[in-house]
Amino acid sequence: MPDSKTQTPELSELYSRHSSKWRRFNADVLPMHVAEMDFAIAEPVRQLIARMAHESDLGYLGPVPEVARAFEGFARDRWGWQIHKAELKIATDVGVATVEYLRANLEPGARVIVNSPVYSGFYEWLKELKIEPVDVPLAHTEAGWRLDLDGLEQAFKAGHLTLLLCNPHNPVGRAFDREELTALAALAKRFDATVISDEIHAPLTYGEFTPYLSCGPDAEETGVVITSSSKSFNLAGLKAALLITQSPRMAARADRCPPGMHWRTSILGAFAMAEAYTNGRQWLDTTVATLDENRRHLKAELERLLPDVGFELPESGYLAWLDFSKVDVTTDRIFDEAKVALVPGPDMGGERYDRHARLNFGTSKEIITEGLERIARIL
């Protein structure tokens, strides 16, 4: 079956794709920046999209209970998390769900906590809302990346009572464990704070993933989970996402979001999401196994070609956080001279990350090696 083997088109075929990743730059640039995978999508999803198009079934999105049923089964089977189906809302994408939730629930002048280095979209969403981010950077310890719970407590004490959490974390790839998340939930409950947990990369976790809302009553009373099949099943262009709560208190806050969040979602996206969570699991397992190989291949190739570049194996996803502090190169030089596009570190938290960059390894091993060899040649 096609989904039992990860299929990556040749580079020449990838350059013919229509997404931003392959159209933003000239064809001499190797794009390793945008968070989308180069793999062929799951066969059941492909068939569903083709069938709906063939049947001219492309109208506006109406009631779609299939999505809640599909995600309920997926979350239960994969993570042991029983969602409240009645509290699941559909949105156009994770960014729209986050922006609309914040717009509906924050007072003018409120600030939102983030944990840098973090997905640049967080800063863009807050800018759209004219909200200032409060940075409580991740702690980088001998054991790896961790939430700075003391720093978060101080931010809550200062009156900043909304945390935009990235779990698993983009770009460092950390999947926060139950102990950390339970401690965070206790803090949020004590200060009457809200945790908006962006869990879009969760299905691509190599080991155990812990949903925030599965961490007990404190998490249920303080949390909103926003997620989608877009990253994990490579369906970003189909525009569909989920907003999930698990208590009357948080459901009432979610109900303040505009109904248009649902109606502006793509009918293809919603039904493809249900199909992915239901029948795309073999493809997902194959993809996670391939990404596991890729992250180890990336580590080995960095040690061979760029031994002074810092890198830690991510626990989830297909994004690598590279530390160029010991190398005389910048992302501008990498782009201009090596013709490799990476996400510059400052996009993910300011100038403190000016010697860092994010690289996408959701592609073939050959393309990973090609990108690193291009960078090595300019040093």
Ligand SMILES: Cc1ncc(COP(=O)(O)O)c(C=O)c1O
The other form holds:
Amino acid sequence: MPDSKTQTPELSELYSRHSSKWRRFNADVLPMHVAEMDFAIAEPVRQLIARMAHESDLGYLGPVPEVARAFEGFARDRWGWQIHKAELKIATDVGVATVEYLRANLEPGARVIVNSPVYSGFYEWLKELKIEPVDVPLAHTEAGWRLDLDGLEQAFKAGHLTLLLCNPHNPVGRAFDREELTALAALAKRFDATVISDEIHAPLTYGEFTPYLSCGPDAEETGVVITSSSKSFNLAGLKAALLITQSPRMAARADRCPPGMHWRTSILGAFAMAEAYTNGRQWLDTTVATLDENRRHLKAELERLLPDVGFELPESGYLAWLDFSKVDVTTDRIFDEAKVALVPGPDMGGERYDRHARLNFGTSKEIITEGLERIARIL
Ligand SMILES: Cc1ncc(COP(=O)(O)O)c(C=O)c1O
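Now show the form predicted in complex with this ligand, given that the preceding structure was the form predicted alone.
In what comes next, the whole complex appears, and the chain from above leads the way.
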């Protein structure tokens, strides 16, 4: 009988983990910043890793058709998306795949569009490449967060012809719908622009998820999807990702990436990814159900403990974008006095977000409540 909930170890056990989340700060700080979940990983993946270690099967990564086969099945069964297996490339992680794709296709000094508030890594990757971000912020409408298609059209018109899209969106949790993405693809096609769609959070979507490349010929002609099992199956340290195109034009651009992208990928990561997409699906369903409860728990606890903090339920993932504009507190104070680590809003698009912060709720309900109680105590 499978668990009805993905289990989180006790805090004492979590503090003995070796990852950055649990090592970066002293043990009096509750880390709710970096995007990794506290959950125990899927049993089939654990067994695969243990078996490979036991058999000393830890050499360099060779050809790995298992990943393409596994992702093909996963994308078809979950999202009705038929990938072109032959156009799938392996990469060390999503950051490396994005940086190498951009390095191979743009010159330093070029400009790339982002939609703030957005994952801080995007800014770091562009900085590494000496590429300037051009911000077309997400629109916050009555219906929730939406792509600003007029703003994107203006940016394309101005000659900025690459968009680094985050779908589903970190930190606001929006899973863009088919209508929006199809309209985006038509715009991109009209201006001969490229959409790099980072879909790393996709399997954790509560409702429907739409892959960019499933949005028809315009999307195929303009898009490259970069993703990994690392975020959704909690395997970030294993280092493996994939990059997919679906048209000769975009495949030719992806082919400019260095072969080292494959060779620098971890053998454990690649085979764990294939295992996760194939035999980790039950774990994933349980985890999404657990996160669904967590996002509702977070909302209820915010209303109880911090009623002036704004929060909208994300459509995907385990990140919460908190609006502190009605509360007299900063993330520095939350860190120094409440001893809770959040990601400061400005990391996700500059000072306009200085009254916001991102909180990770991929943990137990008790730890979520503990974090909010700590913050409530200093107000
Ligand atoms: C949207 C997004 N892309 C990429 C990453 C990093 O992925 P990787 O570790 O595979 O580079 C993260 C991590 O939080 C993320 O949220």
